[in-house]
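Just one chain is shown here, as structure tokens, and it is the form predicted alone.
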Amino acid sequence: MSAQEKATTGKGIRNGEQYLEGLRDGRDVWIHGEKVKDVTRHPGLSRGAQTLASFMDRQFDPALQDTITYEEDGNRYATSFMIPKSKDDVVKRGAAFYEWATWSNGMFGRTPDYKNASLMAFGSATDFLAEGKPEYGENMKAYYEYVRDNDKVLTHTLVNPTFNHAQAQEGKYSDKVALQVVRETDAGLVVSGARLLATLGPHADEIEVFPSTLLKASEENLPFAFAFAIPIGTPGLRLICRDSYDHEKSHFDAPLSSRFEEMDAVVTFDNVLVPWERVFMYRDPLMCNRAFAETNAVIHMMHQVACGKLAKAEFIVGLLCAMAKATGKDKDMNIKGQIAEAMWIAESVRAFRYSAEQQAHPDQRGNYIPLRRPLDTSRNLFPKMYPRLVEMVQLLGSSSLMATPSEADLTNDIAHDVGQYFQTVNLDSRERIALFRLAHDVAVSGFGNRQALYERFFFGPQNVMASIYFDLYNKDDMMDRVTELLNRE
């Protein structure tokens, strides 16, 4: 039986078809005041339903299967679910998330390798979530398994909508908005509230509804801490999608949000049940606090992201190139020297990811991680990298940013002007207007502006995560070097 056939029993790889019918199950979104009667073919969700489908066809291509997928007990599944034993594994994992990100280079960041690479960590430690209830370890080793061997496509959400700052600041939460537990019954959860914000949502096939950040352990927290996962076409969930960024331009007009647009969503919950398997935390607030690091699903969640990361970095070099090439900036050492700090960032971002890889190690379970400390780094920077990178952009494009015609204007009555006065030294009109409307999507669309938002808030506000950087980084020897100088004789 070939892959292709495989993908029709349920056990493995799917293809884009098969993807794409999934999405068809009564879903609730609504986007631009409207409720949405079929995601895969809404002008605003369409296309970027369409690009994911593409990409889960490319899980066929025998050119790219050893890399992207690994074969166990005779199927086939996606890299990003494969437990890694070995550095060996952890390179390959590192090399199918880099695969998976060029394809768009790093414009759709949420593949579904991201959320693969989360489960896989919770389903290989199942003895942590068993220290709530042995049955909450089994409901998650079930649900990974489940996901893989249907190759699910998942989106999340961790974030609580903020009522009162200060209420939010001593980790409490408000009944009024944040989602929470309302009663219990033989079937499962019965939960109500909102969260947000859930990348993805309306083209994902699950949703993981996993503990928030911080929260402080007391009575009154308690129906706010769990951790479950249920299908988005679950009765009473609800997606309140963002404005979307596809405007049904030409890929020549749109060249990335025609094809990238991940839509963003608030998600509702009106008295949704959670059955009990699929319930995997409930009721105690300090676990649902050490969840992602102990069971390491933020290292392979930041292994992912570097991979991104760095395919998107190398994507902005190789236009800021093409642009000083258009017109023959690239001979002016002034502009060299703008464009190298771009090549700066891309090289850090790959060597923190040939840093993390090359001392991956085994972990208390005897499954191997990557080093943290190097994507750690990484996930700290770049957040204040990707916006530098569009600057950039914004400088050397200046005003070719706006000398943009459409594509109808190259064969309209205009079309002349257009091919006389658009040209450069070394492209023609055509080929100038499509490489700054690309530099346009990136820099100065409603697309590539909340791509640069994105990459603010990627992992959370940058204050708390240097915080948190400050708190895990290894002091002690540094800061004893310092005393022993200070003590030498």
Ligand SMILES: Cc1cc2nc3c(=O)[nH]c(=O)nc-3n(C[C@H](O)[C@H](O)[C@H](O)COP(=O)(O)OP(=O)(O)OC[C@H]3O[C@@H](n4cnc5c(N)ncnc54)[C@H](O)[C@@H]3O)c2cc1C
Contents of the next structure:
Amino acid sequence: MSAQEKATTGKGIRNGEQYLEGLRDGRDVWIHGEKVKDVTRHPGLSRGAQTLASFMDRQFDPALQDTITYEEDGNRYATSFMIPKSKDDVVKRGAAFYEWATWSNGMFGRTPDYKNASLMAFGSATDFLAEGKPEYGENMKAYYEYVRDNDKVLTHTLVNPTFNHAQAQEGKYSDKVALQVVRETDAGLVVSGARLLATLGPHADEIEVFPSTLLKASEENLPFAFAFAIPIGTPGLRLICRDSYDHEKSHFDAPLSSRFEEMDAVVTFDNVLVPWERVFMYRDPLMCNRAFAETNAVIHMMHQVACGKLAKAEFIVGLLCAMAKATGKDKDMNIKGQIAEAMWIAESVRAFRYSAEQQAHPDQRGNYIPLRRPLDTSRNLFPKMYPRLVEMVQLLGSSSLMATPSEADLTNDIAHDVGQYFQTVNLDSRERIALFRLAHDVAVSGFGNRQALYERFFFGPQNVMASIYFDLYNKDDMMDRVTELLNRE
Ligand SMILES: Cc1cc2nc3c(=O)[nH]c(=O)nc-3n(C[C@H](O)[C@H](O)[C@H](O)COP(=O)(O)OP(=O)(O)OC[C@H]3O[C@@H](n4cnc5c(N)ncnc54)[C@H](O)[C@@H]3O)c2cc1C
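With the form predicted alone already on screen, would you show the form predicted in complex with the named molecule?
The next block holds the full complex; its first chain is the one shown before.
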């Protein structure tokens, strides 16, 4: 039986068509003022779905399977579900993350391996959830196996909308907007309210609704303290999308936004029933606060992210070099120096990843984790480095980013002018326009600007991440050296 056939019969990896079929479930998605009938066919959403489907298909490519999948009990699963039992397993997971990211050059940041990394960690740390109630640990184990066995695509939403900054600073939520439990029934929890933000929401099968913002352990916060997961098509769950950046242009005209539009959506819940078997934490703010750290989910997510950001930074280096070469600027010492800065960024991320993987070590449960500090350094630096990479594309591209007629202009009445006046010493007009339209999609278009915003925020507010980094950093030895010097005779 081939792997493709197996996907239709057994447990494990799914192909693109199976994935797309799963999205046709009557989900309640709104975009551009209207309700979407079918996200796999709707303009602005369909090509993102098709891209992800094509990525799912690659799981059956014999040349890639050893990297991006693994076998267990006769079934073949995505590598991101593999619980690492050795340093080699950590390295294999990193290779799979990197491989997935290269398909979009990091521009489709929310490939399923991101959430799989987190779920694998929770699924192998059920002892932690069982502290709340034994069944919460069992629920998570069953959920991990369900998602892995059916190769489900997950999104997550961790943040309540801020209604009042001062209230949020006190670790409290507004019951006007925040998601909360409104009642309990024999069947489960009933929740209402809103959550920011679910990237990939319209293209996901399931949504994890987990806590991330620190909650005060007060009686009034108990209805806001929970973790659960439900299908996107659950009655009462609605996704309210931003504008699509896929404006239905050709791949030539919009090389990134025509392919890699992973939609972001605000999620609203109107009396949504969450079955008890999908509840993993409830009415325990302190457990909620500890969850991502104590399951090591945050480390495994950082690992996926660093591998993806490496692919992205490498791509920007390639783009800058190609832009410079177009006019022979790549021979200029000053330009070389400018692009070298992008190379330092890419090489820094590569070093962070390598350092973390090579120093992988057993965690408190005997599973392996990459070393946190290099990955944490990467997740704190990249939100600052990516906007700088974008700025470098703008500075090098300058007005060439505006000298970007469309594909149609290469064949219409002005084709002669376009063919003549857009050429450079190293590129004909078609090649030059294609290259700078790509640069435009990285650094100027709505798609490109959303990428920069995503990098700044998707892992959380930068000040919060930096503060956690500071707290975890082993400062004592360094401070001792200061003390020693001050006390020297
Ligand atoms: C493109 C994109 C995709 C995302 N995808 C997801 C997703 O899939 N799932 C998910 O759960 N979340 C997602 N997020 C949300 C992300 O987790 C949040 O944006 C992030 O946690 C910040 O929260 P906030 O947007 O409420 O900003 P706020 O908390 O309102 O902060 C806004 C700004 O104010 C600053 N600020 C706030 N408080 C202080 C203070 N006390 N002192 C100084 N500065 C302060 C912050 O640093 C920040 O710069 C996404 C965000 C973006 C932009």
